[in-house]
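A single chain comes next, written as structure tokens; it is the form predicted alone.
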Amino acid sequence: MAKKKDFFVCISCGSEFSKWFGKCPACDEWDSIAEAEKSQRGLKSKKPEAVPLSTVEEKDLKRIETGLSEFNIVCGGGVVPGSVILIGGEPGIGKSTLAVQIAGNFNTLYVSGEESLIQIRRRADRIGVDIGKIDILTCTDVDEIIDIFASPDSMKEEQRCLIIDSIQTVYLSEIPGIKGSVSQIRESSSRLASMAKRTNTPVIIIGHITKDGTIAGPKLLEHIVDTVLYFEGDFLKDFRILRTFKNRYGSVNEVGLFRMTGSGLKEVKDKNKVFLNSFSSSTAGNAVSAALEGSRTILFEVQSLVTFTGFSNPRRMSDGFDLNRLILLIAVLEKHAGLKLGSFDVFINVSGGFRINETSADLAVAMAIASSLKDKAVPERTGMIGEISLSGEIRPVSQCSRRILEFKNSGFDRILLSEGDKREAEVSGFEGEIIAVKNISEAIDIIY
């Protein structure tokens, strides 16, 4: 008879060992190694067999509409049956509100380990969802949740959904460690993901972020789920952005726009009103550019403030734009455009809480800095697209025609871009003035 092997797990980092240690070799935590049951390792019930790829039937993914078009967009067109979706974000940002609104469009089992039944009922009444489609469960044992959800009498119709709010509050009794520990979160998520694939029903998991900014504690949770969505926004503002970080069934560059109101989250249809505050304003230091977010083209306003400083080291600060990229652009402006910024503080802000993740906004940022320094406004209804190289050249950007089309639909009269994009701009149907420039010095001379 084979000798039984012991199995130990670190409740701090989730590492597995064949023997006990006083100090975890992986994370250096003391007294964090605990013995675990062998059953949790998921012993194989039968030997797997390889099958020819040609015998696998091709079936279209029939996505389920959630009733929120913005949420459908970030999921790739809807929720795929059997998929596991993780929604992360700071506490109080609106994750539970979003989950309740989604639940009202399914036959949903809503599992809450943080709020009472009356709290969820009050939120549902305030939002105005169909409470007849929602069953509430306050149990936090994952095995019991799966048994209840998978039972034949749990749901009357085929279209159903399971929502876990939140993953830090559920646990497995045979796993060592407290709720929210690495081992509990990992094993609980794996068990829920297996149930989702077996029953072909979607599972939505809510996860809070930790102090270091990771979603639901360990990063390995992102590899277990199919889709990772991050809910972000400023608590002082009404707007919320739902951004995709991982999606096995769609694009990872999509964003959903919402406005937080007293009656729940409202979808923002005119996205340019959020990130573009009166593009016709004649205020110095403002410039407008276009960014691609998946299937969307978003116009945003770059705001710059350049002020004289009495300190030897001028400050460079940015909100919504990479700080290192800003320092690089300032150096290019000093070297190739003749702007003396060594004795000036430079502040950059992207309006509406939008964050720029591409270099197509370089030209707009540089022109906004020049505008603030010279105290001369950029001409009204002027859009800017272009990447700036270290030599000061304006380089083409990807999918320029999509950006130009958005400028056209928003009423812009003039576009400043690189000579490499001039031909694409001319055939795009833009009826306004197209200004092609070679370098940043030429762009500043033309505008000012």
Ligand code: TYD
The other form holds:
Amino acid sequence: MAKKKDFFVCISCGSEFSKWFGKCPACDEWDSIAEAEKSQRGLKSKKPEAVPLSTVEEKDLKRIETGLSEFNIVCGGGVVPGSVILIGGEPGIGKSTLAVQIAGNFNTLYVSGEESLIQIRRRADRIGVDIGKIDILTCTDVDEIIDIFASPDSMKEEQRCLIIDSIQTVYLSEIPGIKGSVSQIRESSSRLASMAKRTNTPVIIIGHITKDGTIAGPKLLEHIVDTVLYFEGDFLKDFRILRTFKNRYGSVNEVGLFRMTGSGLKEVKDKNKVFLNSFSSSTAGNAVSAALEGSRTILFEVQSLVTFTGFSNPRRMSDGFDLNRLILLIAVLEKHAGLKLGSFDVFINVSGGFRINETSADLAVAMAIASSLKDKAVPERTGMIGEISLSGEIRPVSQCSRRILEFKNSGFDRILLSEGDKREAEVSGFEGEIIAVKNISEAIDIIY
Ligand code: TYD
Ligand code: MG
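Coords for the form predicted in complex with the named molecule, given the form predicted alone:
Let's see the whole complex now, leading with the same chain.
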């Protein structure tokens, strides 16, 4: 049998090499290469055993429902014992707040390498969680954390959970590199993951990530953990979205909606109220559409402002909608609907800090631009769904009936959609007016 060779890792970028270098060939960092420890050496595990797939049953997958139903949704219906959940997000977005709120539902060991005991206590009091069940640990040595958490005594407790806040502040003593380095993050999280599997308890790991993703961290451990959730939002607004990015125990693309208040995160129950400003719908430049976010449908408002430009190159700006897509739609409006936008600045904003990832919003964006240019409002309670092709045609969208149902439930009077979706709309039970259009110029003629 071939002898297993030693290998070297760069503690800055995590690249592995068969020999030592003074300067890392991958990231050009000096003096960052260290010999890797054979950390797994001597760990004798049980003899592996194959089981027939037919004996594995869905009911074996238990889920623990936390008191936060939005969190349960993004986890696929609850926290699975033995699973590792990563909550990533920018500093200050509310990860620790969310973690403390989840902690109150379990017998939790909360490991904090970032804050003092009194800070954590004050936060918990402010939020009003059940602090009787939470133990706090400020030690950051992963092996010691595991020793404490998985000690025979504490293993007797029911419904336990380990929270690491954050992965950038814990370390393994036998691994080279400072806290937060690639090798530390990777090794610490794999060790926590194997502990989770062994003891069948959930582990929640918090990781900081910056907008440009330059700081090593969450991106690196996406493949080690079972579920990756990203916490996003606008710092100026109190609205927060928890997105599922990966989930071995459920569907991705789920979202949880929260609002940051003076007493912690509150779940948003009436989701459409957040994105839909019912007062401004009757002013020019606004149009409403429906987006699918995992298992839910969300209505949102596209706001547009078209003004005469003072520049030789008119400006196009977009918040919540892809800028290239906006430029394309403007070109389509010029060519196929005869709108002269060349001497106008065009600004697009999606209300409530919502971000659109679907082309089904094309029609609403185009109609909002036309509305602002013509200074004519879209009739109130009109929903729009449709993709716009380069030739100006309105195309059908995926799962049209789900979107129509949401318009129906929210009391809309009228839906503007493509010819291709007309049939689906007619059988959906929507009682208002259904306007099917072939192309963008027809849509503009009918509405204005
Ligand atoms: P925090 O959870 O500490 O963020 P992270 O762990 O992601 O860095 O909290 C972020 C912000 O939320 C902080 O600026 C204070 C604010 N906040 C509230 O507005 N209300 C609250 O009840 C709490 C606990 C925090
Ligand atoms: Mg924090």
